[in-house]
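A single chain, nothing else alongside it, follows as structure tokens in the form predicted on its own.
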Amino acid sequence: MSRVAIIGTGFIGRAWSITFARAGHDVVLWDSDPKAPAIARDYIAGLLPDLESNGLLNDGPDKLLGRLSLSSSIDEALDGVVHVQENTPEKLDVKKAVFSMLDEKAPRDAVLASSTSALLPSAFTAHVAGRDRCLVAHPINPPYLIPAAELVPAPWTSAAVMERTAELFRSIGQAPLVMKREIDGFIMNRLQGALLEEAFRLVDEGYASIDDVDIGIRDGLALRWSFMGPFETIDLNAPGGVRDYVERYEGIYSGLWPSTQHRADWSGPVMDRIEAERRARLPADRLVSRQEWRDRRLMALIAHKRDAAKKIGS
């Protein structure tokens, strides 16, 4: 297998780190901090067990963290890779910096990603002398969990470079979003970003409280989400497909359309509401204990949509 970087350890390099590893890559963890490589892997060996007792590691832990180098040196954390995933604080001016690093240091034919979740690879990859090899690779959080990840090109990335971390990414068991160009928010900050938009408007005006939301999506909604898109829901729930669905109830969303052209201010009065119902469900002495339970029942879904997919087919 070949030899990836993960440049940052903060919990989108340790989760990038399990991916690579898992798939049987050796990975080397550098950070601005020395001691941050050291604490990465000790949070990643904590992390093994419950993935393996889902059936979610390829093989033991220790041969994954025996895949794991930790590197004080960037010259030597980029020797021979083949793909570099930089982690870095989601500020421009840092983002530049690193690029240029990385660019001058990392071989010529590495690919060099960013997990950015917000800035557009133009903005920090143009001054780049090998702009053509960067891009943005930007996972839904955390990866080895979660296999959407986003790859965004600037106007100059090549194409075969596109296709290559692709194809790298589909071979670590992602399931990349391979975008034609650029946008703000890319794919799904875009599309959750208009869910919450909708979520918002109910709340502030009075036509639902965030239970009745979080319910419609999570006993609702979700059920199919998590296994299939929009596009494939809406062409099963019309006798003729697609064509057959638009026809049925086009005019019903071209109703609700003018009714959603307005904002709710997130961080207005309708937020004191939200934050009081959810502290009323969750205290903030346990969302840490309630983040553990998720990435737990993530591990469980993950774990049986492979084996129903193995049993029905995907």
Given for the second form:
Number of protein chains: 2
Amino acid sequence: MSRVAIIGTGFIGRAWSITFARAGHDVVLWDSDPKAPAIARDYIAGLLPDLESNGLLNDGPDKLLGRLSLSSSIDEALDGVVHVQENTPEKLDVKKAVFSMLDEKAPRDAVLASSTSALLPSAFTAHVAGRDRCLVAHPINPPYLIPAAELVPAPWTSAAVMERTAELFRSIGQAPLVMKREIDGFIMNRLQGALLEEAFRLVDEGYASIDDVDIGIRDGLALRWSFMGPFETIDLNAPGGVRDYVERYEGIYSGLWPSTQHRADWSGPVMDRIEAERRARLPADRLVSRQEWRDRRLMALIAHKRDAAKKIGS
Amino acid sequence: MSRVAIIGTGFIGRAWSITFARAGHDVVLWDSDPKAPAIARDYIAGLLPDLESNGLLNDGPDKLLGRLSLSSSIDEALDGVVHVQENTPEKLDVKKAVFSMLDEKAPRDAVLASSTSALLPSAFTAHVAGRDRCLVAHPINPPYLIPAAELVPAPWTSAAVMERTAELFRSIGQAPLVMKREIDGFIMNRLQGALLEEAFRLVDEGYASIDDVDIGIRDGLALRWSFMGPFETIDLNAPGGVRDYVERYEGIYSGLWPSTQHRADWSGPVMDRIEAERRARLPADRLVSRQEWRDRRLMALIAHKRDAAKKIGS
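Previous: the form predicted on its own; requested now: the form predicted together with a further copy of the same chain:
What follows is the whole complex; the chain from before opens it.
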């Protein structure tokens, strides 16, 4: 097993620490605030019993915690690492400075990956001498529950670095999306955004309530999506596969296109209705307990998918 | 329990027959081809053991089959029914003629619902005397596994008919989306279309493979969507709920908008790549066995959701 550095130990850094350490890697936590790594380790220790009781740790909490080390020295933190996962604030100047520092101090063959969701890798690595080893590795939080993670190259990121990172991620149980080139929003936020634009339009224009939209996804479309994805879904939805599907149905979808060529103003008057509908269903003082419900349901779903893949196939 | 007529006994009619009869209703099957209802019943009988072994029947296959009756007389089929579910071919002239006939022959207080996915209810019920009792009730197939079903009113559909149908559907275990007014694609195909447009664009323009898209949904976004839907997901993804989420992130999404203002030609050159990628993963001669895998995984997921809702809450 290898040594991995977590740079920045807020929520994303903590989640990555669990993900790497669970797979057996030695993980060193560093933050610009020297008190932060110890706080992160305590937080992680608090999460592990729940993960263990859902069968989502490979060995016990103590073993996982034993693989974490804390460092207040960046040189020490980067010593001997093969992979650096950066999780500092989403500010361009911060990322630029951090990547200069990482490139200067990390072993020459270590990969430098940023967890950013908001910045293109070209925006903060152009000036870096070893920019060919820099990329974005963007998780959906928390990565120890949600496997998908986007690997996004800058134009100068080497193919070997993309491959090594994809291999590393697969070996720790992640499901990497290996992008061919960068684009704002990467893949997942673009897909989510496309769906949300239509959802807000339908509510804004009075066709549907937000509950109707949630039912249509939760009790409809996302069932098959959650174990196949949308392309396999349509591939299996016509006798002759995906081309047959498109020949049968593209006309319907392209007919919808003109009515989608405008945005709803998400924060306009529709937000009053959306917020009222959500708060009627879930008062604000129950948001936190509902987030806990969400995490328990997510853990149970992950366990179900693992078992179903074993029993029925994946 | 009440009596329900299934008009047209192809795949959708058969699936609705299971759905209504499983809930205890007496279901009469009629088709313009007098031999079709018996074929439908045999087909249904073949599906029931799998449903039973997944715990998805309320009582045994024999009881469910005992609630099905076959009729070659439309007058007999409609006698005493409270709900008519129409599943004839997706041709406007056919639907118009069928709805004239149904309105003439069904009891005055029966609801007349069409399973159409392609036609607006106003297009084939305008001429019907009892048009206020006509609506679309569009399932995702098969409705005995997938709860979501869209109830779509024509401008003249009465509110009482919408409410009665929503109640009936909830009582048989469906999750109705109760639309406020009609629009092409209804809700679910519009949401699916929005996601697919972005997916085809990303592949067409070389940012992603179709596998990347499927991973991003299957191992990413659709996990939470499959038990919450997209609005509850974003409501829980910012400390202050949905308004807070929009205040934080709408800028990112609206920034993506300009790059989404063109369609990929789904059946253009990109289809060659998509088909090649799919067929490399799943040869055409394994499509049928993969569809069986899909149905088994879907049944297992439905059973998991039911159990998780009981244990963890819904």
